[in-house]
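Given next, in structure tokens, is a single chain: the form predicted on its own.
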Amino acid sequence: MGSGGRWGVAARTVCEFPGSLGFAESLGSRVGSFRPAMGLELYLDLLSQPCRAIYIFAKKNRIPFEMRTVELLKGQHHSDAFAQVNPLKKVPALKDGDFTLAESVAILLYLCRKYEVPDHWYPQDLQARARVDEYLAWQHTALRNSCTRAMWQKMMFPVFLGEQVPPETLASTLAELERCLQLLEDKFLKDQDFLAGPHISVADLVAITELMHPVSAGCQVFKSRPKLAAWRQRVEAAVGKDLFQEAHAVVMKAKDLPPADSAIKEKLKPLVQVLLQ
């Protein structure tokens, strides 16, 4: 998925969370024209871990944004209308007047230097700033790989797509998952409170959003570990429960979604094959 999701656009009212409005109704020739917009805009999708982060990382910190969600499951994200505001055709996307950014931890550091957040967050200090960039470069290729695997294998490949998942991969899938875990604990947890110290910082949530995937799925990610599990609540209790639970209510549903119809399974086609190798 890199740093953001390969999935899908609707103009939402000031930090509204997201419904289904359709996206030429919304967008329109607003995003085509490129027509400068008053204030930030953020496109999203809450099933996607990174779009899960910046919407947290922005409503803690009283961030003032408009949310365009893109409904990955539905291929907006392909549209030449997206194109126009993220040529990745990935999400997250940030578009702050004239201004356009893609990538998710680009667009984190970017709202923590534009809005100069809570040091926490980002700290100044040379040393702690770098364990927040150490996690960042880490999670590319381990932790986002192998959380979302997981939640495409136990739970969207047979209940979304109709198609089951040979055992022996879902095996392999969640063993890698399990050694992800166990680096998270101990490079990066340790026995500290926050991953990169005593406070919560963007690498934080991204971490924990990433958990989510898989626990969405029903894989029991904290059950037998309690130093991750203690790091959650104390995740949860630093974001605000509510919030937390606002942010994750999509994906924590995805379970029940109603099984794709034909068009949309060829639109995912590509997906399809990626998450299975």
Given for the second form:
Amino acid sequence: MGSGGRWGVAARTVCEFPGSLGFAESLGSRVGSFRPAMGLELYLDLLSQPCRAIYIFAKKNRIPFEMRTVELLKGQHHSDAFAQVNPLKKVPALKDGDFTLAESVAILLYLCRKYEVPDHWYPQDLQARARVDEYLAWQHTALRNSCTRAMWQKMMFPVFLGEQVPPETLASTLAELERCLQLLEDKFLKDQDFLAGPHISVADLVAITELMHPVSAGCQVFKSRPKLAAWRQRVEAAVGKDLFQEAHAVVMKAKDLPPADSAIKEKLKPLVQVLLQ
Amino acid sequence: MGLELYLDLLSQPCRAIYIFAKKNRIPFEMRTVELLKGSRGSKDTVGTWGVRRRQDPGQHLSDAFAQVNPLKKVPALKDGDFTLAESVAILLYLTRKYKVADHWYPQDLQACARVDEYLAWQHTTLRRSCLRALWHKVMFPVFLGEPVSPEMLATTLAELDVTLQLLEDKFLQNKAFLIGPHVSLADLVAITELMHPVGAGCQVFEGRPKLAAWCRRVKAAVGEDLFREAHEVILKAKDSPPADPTIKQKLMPAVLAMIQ
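Please give the other form, namely the form predicted together with its partner chain, since only the form predicted on its own has been shown so far.
Shown next: the complete complex, the earlier chain at its head.
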């Protein structure tokens, strides 16, 4: 399956083929045959927030890369082939020649440095950079967590997994999301145009892609938050509306996913446990 | 004022910052924020680099501290008018401002990426399981007088085991230090995490000779005295006197949120 993306890069799907490297080549070469050294490869599923941040960043900065789609809902991140790229079995992951890298923050910073992107993405200025670092550190256990849970508990559980989440659990999750959104506004954004100051940075990309998760589930994240809504407009404008929409096409259609079959449900069981805690 | 570091050495990320600042002879005023201590009569002691102030209990929840860090957590940094939260951000700020030796956060693109990778990964994995091990094994029963079921403790310790295995297999592998031949920020952050369950009496290094050897190397690189000094508080955690009921009530919500 390949589709020409905006930059003409074919999206190849990582599938599980026993006894092969696990890649379906859309060109004529045999599966399992020797592959010549590749340039930068980004292993992404645009269903995932950190993957979207990296996708937007790479495209916005015209960083040439091969897109390797890893479909989480099909359990493709559990394949042996993908474990060669990321033994942590998670997306996003990067492969640059022999060098592999996990963790979206690490990947974003690697791309910033290697491709010498404009300064505002990760400013040289000591204090401005510290603000970006501060946001990137905070979000792991705060906004990331609550956005993932909100999206899954409100939408993916009923729609995709055919399971209802107890109303108290969902209420508690949405309250936690509210709390994080308040911190995002009060502690990080304040009266600035962007999270780390007057210009867009990787912090804004990471944050906006998080917030689109509950948005895709129908949460009115921006409705009563004019400050955040205005910031969102600025981020979208800075990124480019087309690119922003392209990156979010998958997650915005998640509510129309057909229900998962029992094999997939089984595969996703451990994830389900974690998301309901 | 010069650089001020708001720390409680009970906390893993605070220890990493303390060790880093001292090892690199970064001049700072130590501002002790006592997360748990209930006694108003705690002594003022003069540390090597500054004065330990007498603080009220649960001081991280106070309005005064919120001026420094509205997230109400330690560690926090204040450098003139500039305040900063989050241990990773603080470590990187200190690295850059004080131009420390390259190995702590290498210029080399790939080596640097490896440090970033570890520092990102640990937030939701080792940090979490080490914190839960300490609290479930020692702090809940001993300090808060709240029993923890054997099943809960077993689950927590099993999770810790899984993350320790990942630390060995994915990060350390056969290297001297987490990212290569030299000690870096990643090792400081990791070792101070592991001292949490050690402080709780968990035999973290038993049956893990690779990790044990790495631990010895990190201690040697940091300096045994400094390492010991940074860990005095946590190693006495299991001897904490029980909290009085008012302290317990004040701290409970924050504790439960922290160890989720």
